[in-house]
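The form predicted alone is given below as one chain in structure tokens.
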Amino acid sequence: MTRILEAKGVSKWYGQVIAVNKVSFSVGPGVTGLLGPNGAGKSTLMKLITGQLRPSQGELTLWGERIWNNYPLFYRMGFCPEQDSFYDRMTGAEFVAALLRLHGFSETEVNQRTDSALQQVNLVEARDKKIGAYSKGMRQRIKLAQAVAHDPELLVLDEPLAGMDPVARKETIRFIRILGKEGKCVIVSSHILHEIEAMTSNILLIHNGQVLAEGDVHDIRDLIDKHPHHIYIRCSEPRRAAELLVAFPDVVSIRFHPESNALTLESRNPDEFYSRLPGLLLRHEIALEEITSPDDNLQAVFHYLVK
């Protein structure tokens, strides 16, 4: 993996309060989800990455260069903050254009980039509307527009989906995925698990200012093998299937769902269980209708790691 962002033993404290505690990680191209509950240290870490805060300890680098006070790096970043900070009398187009002028673009480029950014976030129809009259979701999208307008290589998005309606949320998730596929380094935070899961499987899981896990969510889940793996099975004869499955040495428990003709079991060796199951049911003429694992997601990973 090409390392774009790298943290080595980074800490940030405010007096006696430790917001980020000796975190080390590296991030490459594509979308990386920064996941954790409110107060976990996500926003502080993002402010460190974007050079708004200086680390109290450790080193944080972008493309091998230290971030703090390194102004040329800032031109290569785009930041969508969680908090709003607007000139409410400006229109959306005026706001994006003003920030592009601060980057030093010519008026022709400013106009072209403003149009492109507003189109990317579906705000063309509201371009001449005052930001003060924008809804929460529209404010989120105009923040995203200014973050991408100058075509940065690194994008840091702090809770970008907050306040969006379902349609805008779906469109924004799709847009973020496209940015990652284009090779940009996108770091997006959320405390809502399924939001991150919809954008990427690559996560940094942070809790109490510390990184608990880093990498592909499925690989991380595979490492947590000391916990039984929950498997949901819907079939034509769940009680008969349970009689057969309970004989497996790796099956810890079985629970029925009579209303849905299904059962949930716990297995200490899920890979072996999955390989045996289809043949077993086929031999006994039990039709398998659905098999899923509620543990193969971010909710389960977060729950186990925090425990």
Given for the second form:
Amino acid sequence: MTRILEAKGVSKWYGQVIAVNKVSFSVGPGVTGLLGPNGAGKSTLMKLITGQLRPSQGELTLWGERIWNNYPLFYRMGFCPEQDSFYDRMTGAEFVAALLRLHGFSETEVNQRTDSALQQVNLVEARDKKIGAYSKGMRQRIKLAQAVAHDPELLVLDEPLAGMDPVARKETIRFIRILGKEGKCVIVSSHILHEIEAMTSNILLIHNGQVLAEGDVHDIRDLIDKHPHHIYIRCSEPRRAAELLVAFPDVVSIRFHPESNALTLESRNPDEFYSRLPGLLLRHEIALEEITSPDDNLQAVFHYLVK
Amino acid sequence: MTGRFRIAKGWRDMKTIAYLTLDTLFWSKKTIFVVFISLVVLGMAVLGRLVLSYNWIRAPFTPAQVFSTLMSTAVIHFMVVFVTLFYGTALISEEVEGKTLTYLFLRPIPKPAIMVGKYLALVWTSVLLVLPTVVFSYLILYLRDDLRPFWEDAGVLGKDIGIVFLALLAYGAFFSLLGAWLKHPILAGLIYAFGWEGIVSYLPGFTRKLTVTHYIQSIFPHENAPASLAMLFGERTQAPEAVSTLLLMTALFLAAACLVLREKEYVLEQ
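Let's see the other form, the form predicted together with the partner chain, since the form predicted alone is already up.
Expanding to the full complex; the earlier chain stays at the top.
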């Protein structure tokens, strides 16, 4: 594998707090998902990769060159930040064009590239609208547009799907997959497994500032499936529901929440559980008010890996 | 990359950053405040003109005296300081606060070029807002049937414009440094402008030479109360030395701001 990004024992701390702890990994062409819960250190790692922060320890290189204060690297890199911040007075097209000018393109090229980037993220119709008036999803897409407009070889996308509606989300996932297939190196972060799964099978699992696992997402999926899932159910008759649910072979524990008419159970086979549940509740006329999964399952895998 | 190409690219980068900054600086709420200060200064000039025209005060005043007082108190020690304080400290700190600095830092531009580009925008905006106030104040006070004083003092106006420009450069560079360096630069800037500059420049001895005000007073072409008071305790610095010191201070403050921007890690809160 051609190594584009390489981290060797990289740590970053803010005062007494360690955000990234001695991580070593390498990333090549294609899409790599940086997966971890909120506060895992994903954003810090992204900032180190994009040269916004300097490693406290260790070595982080892109194409074999150090990143901090190495501005020529930004000809080859695009970054979509997590934070929802813009020059709000600008229109979408002005924003992308202004940032393209900083790459030294001619005015004709700036205009061509702006059009192309806006087309790629489906924002052509809103190009002359002020960013301040954009919806959250549109703002995410304009961030993506400025990241890809100069056609970089490496794209670093920090939670790019946050706030997008399902259609935009699907389009963006497709777009990211295409970029990966074109041979670009795309590093994309998320705390939601299925988002990452939809984009790539290659992941980097990070928790408490450490890389816990690196490789194929299916291995992680297997781990998750082996691990009991928490399912929270609020219904009209939680005790009766519990009596019925305890008979399911995959249910390993049930906990009541009398104050909220609810229960939390652990299932070893959530897919099967979800397929059986509606029929059971219908047959016994138990009204379902809410069903959620309190953990995103990743948390369980993190616990498993840490233990 | 050849040296010539590097210079051309550096200049182009700074210009692009300056244009980008101009828009955000000029259309900020600060401009309303600066325009207000400018109107206050012009209002004072109008008041001075009325006093001169209708002899409201028995003591004989000349346009030169009123203009001198206006320049010394309202323009240089107030307007210039406030304009550069508000705009200079905002150059980087507002990008940090608004979390837009990322967009600039992740472009193939050296960080010092970002700083200098922003500083150029600050100078341009300040000049655009302050110098017309100086010129209009002069016109308000001097334009009358007898145009002799107008032409006689035109050279003084030229010097004043030059001094205001030098003051904008020096204060602008210093406040840009504070904005790049500190998280809350306005307070530090106020303490500097009205504490250090306001007090130390009137103290006897060498310390006064550590203020921008001292060098401005040294080349100020009017006799006025604050300058006379300051000069009671020490010699003026010779004009060429004062001008070159102001330019040197500007260069040093700006270089320090570039260094801070290059080396500091800006942690943008999520």
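Just so we're on the same page, rigid core means the largest C-alpha set that superposes within 1.5 Å between forms. The structure presented is a predicted model; accordingly, all values stated were derived computationally and were not measured. Numbering follows the first chain given and starts at 1.
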Once the core is aligned, please say if the CA of K47 is shifted by at least 2 angstroms between these two forms.
-> no
